[in-house]
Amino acid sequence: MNLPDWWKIDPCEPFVLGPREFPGRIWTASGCFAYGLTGHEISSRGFTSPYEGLGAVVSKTVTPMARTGNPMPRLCELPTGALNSIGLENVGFDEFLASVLPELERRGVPTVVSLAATRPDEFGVMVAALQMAGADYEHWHGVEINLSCPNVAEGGHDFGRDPETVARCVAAARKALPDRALLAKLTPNVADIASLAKAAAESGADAVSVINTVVGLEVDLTSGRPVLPRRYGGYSGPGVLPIALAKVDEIVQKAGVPVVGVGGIGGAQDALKFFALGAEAVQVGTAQMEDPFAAARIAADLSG
């Protein structure tokens, strides 16, 4: 593709974020490429694997205890994206430490571990155990604390709407994480996202990931009821791109906090828009579920 004259970055070159050097600026978003253990055996024209050129795989979010997730159906496809109500289904923190994290390291997957909890102190406990288990790991680069999942009952909608709560969660995690990057994933479902970003940065976050999904609802006209059993879900995909860009711009302009942009990225041109606004890196989400090579293609396209 023809790249704009202002674009001077090779997204596949290492860059520094907080205390850590990442291998690149094109990442996959949490929940959209599982834990980073699948797809290693497949290839596509021009790519030896879906991991080619990636700077990080943000893992499926891990919680203190294993979760079975929300009732089916959990996914509703829409013309400009999708609504999901997965409910953070995952193997649980202990099993992740015992089997998933060591296998990610063995396979050389550049990893950011996504963690969710219902109380600030739980983040500290999990991060401390993660730091101990992965102290010698080369490919584990950081933690993203998920403060904004809109489809989990505990903690209510958007656990991280309050700057004070965000600060407490980040501080608890930072205390236990001396040498890896710490990111806070923020909700877009607020009027003032810059205040959340400031609270995160002032409490020790190296960057914020923006945005998580937007709360949405779809109706089944046959029954006259919401499609998802829990009524609301997280809306993602191309339709949220303008919202994500606006939130990233608000943070960059008002808070001056490093941002990893996420939301609605389907190709290289979408990613460029985030970089134009000052994002340090980007995460590819819904597009990655449709095409496991989506992020790899974006990295290749932006490398010129």
Contents of the next structure:
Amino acid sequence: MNLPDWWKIDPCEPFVLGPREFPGRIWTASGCFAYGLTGHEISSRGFTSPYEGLGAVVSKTVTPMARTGNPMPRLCELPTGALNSIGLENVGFDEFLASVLPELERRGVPTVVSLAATRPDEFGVMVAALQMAGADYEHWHGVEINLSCPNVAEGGHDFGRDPETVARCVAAARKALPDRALLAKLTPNVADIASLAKAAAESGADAVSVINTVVGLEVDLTSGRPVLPRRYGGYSGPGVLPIALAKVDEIVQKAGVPVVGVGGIGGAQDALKFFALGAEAVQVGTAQMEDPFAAARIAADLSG
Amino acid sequence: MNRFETIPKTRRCQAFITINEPVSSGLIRLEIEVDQEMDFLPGQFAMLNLMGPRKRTFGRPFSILACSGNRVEFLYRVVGGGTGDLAGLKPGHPLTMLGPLGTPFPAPVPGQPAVLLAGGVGLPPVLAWWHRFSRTDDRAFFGARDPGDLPWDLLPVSWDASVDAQGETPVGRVAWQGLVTELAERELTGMDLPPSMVLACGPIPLLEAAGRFAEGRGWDCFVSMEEHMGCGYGACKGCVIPIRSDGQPEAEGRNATCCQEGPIFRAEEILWKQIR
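Can I get the form predicted in complex with its partner chain as well, since the one above is the form predicted on its own?
All chains and molecules follow, beginning with the one already shown.
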């Protein structure tokens, strides 16, 4: 593809984020590529694996205990994306540590572990256990703390809306994570995202991942009721791209905090927009579900 | 489950439509040409999406009917906007395909006849199994709404057909009135059959009835489940089916991905009461 003149970076070259060197700048977003163990055997013309050229896979969010997730339907397709209400279904932290993380290391998947908790100190406990188990791991690059999953009943929602709580969660994780990157994933469902980013950075986050999904609702006109059993879902896909770009810009301009851009990226041009605003890296989410090679194609396209 | 040793490799392909024509009042036969040679096992599916302005956020799952070289065949019914768009397209229209995906029906077991049950748009995986594996002592039953809904040209003559409402049938073909499981019950009762294996695909009531039919005889039963899907390859956890958890009470079931652990499940492991 034709790349703009200002674009001088090779996103498949290593770059430094916090205390860590990542193999590249095109990542997959949490929740959209399982734990990074799915799809290794899928091929496509020009690619031997969907993991080719990826800088990191951000794992599906892991919680202290296993979760069965929300009732069906969990997805609602929209003309410009989708609402999801998966409900953080996951194998639980102990199982992740025992069987998933070692397998990611064995396969050489560059990994960022996404964690969610209900109390700030739980982040500290989980990160400390990760640090113990993965101290020698070469491919585990960092932790992304999920402060804003909007579809969990316990109010994961409000958790990430308060700068003080964000600061406490980040500080607890940072204390236990000396030599890996620490990212805080922020919700866009706030009036002042820059103050959240600032709170995260001042408490030790190396970057913020922006944005998580936008709270949304769809109504089934036949029944007159919301489509999703929990009414609200997380809106993602092409429709949130301008929202994500605006939030990233707000943070770069007002807080000067390093940003990993995420939200609505479908192709290389979308990714370039985040880089134009100053993002250090980008994450591909919803597009990865329709095409397991979405992120790999973007990495290849932007390498020139 | 009697698993296959090797499952065909999943590919993400560019494709274009070669055939998109009705074969009955409700079913449309779709054939596409993909950019690589393909193989599949009966029960597996593919995610299809349109290219261009009508591309959807997610592909749609279609059970694979047949596959030969670069050609892949499906049967579908218009159920919503995605399949509605597809039905209007002419040969040559570009698509993307991700497939084959999912866990197939089990392979035939020597000495264990198969009883195949299919209803409506549930025909493809069952017909695919028949074409690939059927032996002389296997039996197949297919149910549809009315004779016009039956794709007679695709239906092997040895299959028994049932309909909800009677109507005109082609010369030499017969459709019984009633449920397909009732027809199977009627045809097989009194026959001295060795323990058999039931393979079923169709609406939920049919699958549940197939499970009861097999359970009453102490037979194995495998059903092909359908769920709305996001990714189709286990990445999003958007298409789960509640199943029994080993050794746990029913309430302690777990969610299994329809796309990856399924779409073929043992009927007895599904928590039918929790299915919408």
